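Here you get one chain, nothing else, as structure tokens; it is the form predicted alone.
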Amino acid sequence: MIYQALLTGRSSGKKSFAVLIDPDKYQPELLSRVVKLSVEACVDFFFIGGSLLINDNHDRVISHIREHCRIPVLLFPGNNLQLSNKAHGILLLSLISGRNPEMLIGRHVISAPYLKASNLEILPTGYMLIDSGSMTTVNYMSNTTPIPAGKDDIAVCTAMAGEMLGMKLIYMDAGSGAQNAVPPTMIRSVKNAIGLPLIIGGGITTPSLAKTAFDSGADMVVVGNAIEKDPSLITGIAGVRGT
């Protein structure tokens, strides 16, 4: 099971690296290159999702990945249209940093019958949007206010509440197009306050920033936009995973 592997990794100190793919932005040539580099770098997961759905690439992208490698594919849906039984599992995101009821439970109710009948491994995830210094896509689309980057205490209490509510993962995200990554002090504070695997994404554009997140306590780092622009980053970021 994917979740059991994440728990084992957290307890042993093993770090994970996920490549986030937005199907709207990937053409076949780029996808093939990213998959090839990911296999060579032993990437741990592919996350599939975006804020919009403007073409029919979603299932095709997942099928291509599964045909060419054994890296687990997890849905990272921006809305309840981005579901597919072709993936291995889904991060069932509840936006616990916001106060938009649709992002907390509303869309989950609509998706529940489909997910119940699917073969997907469902990973309830407390999703926390962190201010990155600029308006991000997820900030705009979710109609929520991110946690201020300097308010470690709010992030800690939010993550603790997510754990107490039964979330299995905590995902702190600076968002797509972030100007700044999640601050190291915030990562460290949240890591020390919870017993769940901690995922960090958004604004990670270099191996150095990925290493900072890992060293601060991230169990998994997720990179998307930067890899779309420069797929060779996969090799560099994978290289700092265990250092």
Ligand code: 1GP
Second form
Amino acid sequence: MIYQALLTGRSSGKKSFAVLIDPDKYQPELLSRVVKLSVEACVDFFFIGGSLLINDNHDRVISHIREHCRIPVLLFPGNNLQLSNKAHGILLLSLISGRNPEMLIGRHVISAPYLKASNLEILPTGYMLIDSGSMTTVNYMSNTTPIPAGKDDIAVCTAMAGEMLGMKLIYMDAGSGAQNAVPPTMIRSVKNAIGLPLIIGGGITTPSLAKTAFDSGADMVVVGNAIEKDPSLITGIAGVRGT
Ligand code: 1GP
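Form predicted alone done, so how does the form predicted in complex with SN-glycerol-1-phosphate (1GP) look?
Every component of the complex follows; first up is the chain already shown.
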């Protein structure tokens, strides 16, 4: 069980690193390189997802990863069209920072029978968008307003409510390609307020930014865009995970 392994690792201080792959943006050569570097660096997870569905690469990308390594593959879907039985599990995101009912529960209702019949491990995830300086794709696509970057108290109360509602993970996301990553003080405040594993992503472009997120309390850091541009970053970011 992926979630149980996460909790067990966390209790011994293990931090995780997830590489986010947007199938729309990955040609076979880039995918092979990223998978190879990820295996060498002992990356903990692949997240698969994007905001659009431009091509039919989705299942092909997951199959390639599964044929070439044992790193768990988790769906991080931008919409219902990105579901696939080929992955190990799914971050079932409820966008708790927003007030768009479709993102809180609507799409989940539509997907529920598919997910129930699948072999996917379901990871209920309280998903929080944090303002990153300019509008990100996910803000636009989700039709929600992010939590302002300086409002740690709103972030804390939102994460606490997510935990009380039974979410298993909290994911604070500045959005793909964000100008500014989630502020360290906000990560620390949320970390101190909840007992759930905390995932941080969006705008992490260097090992130093990843280290700041880990040091502030992130249990897992997710990197997408920067790795697409420079896959060798995988090695550097894996190196700051610590134990
Ligand atoms: C986006 O958190 C992820 O939802 C990763 O963001 O692409 O900016 O690394 P980046």
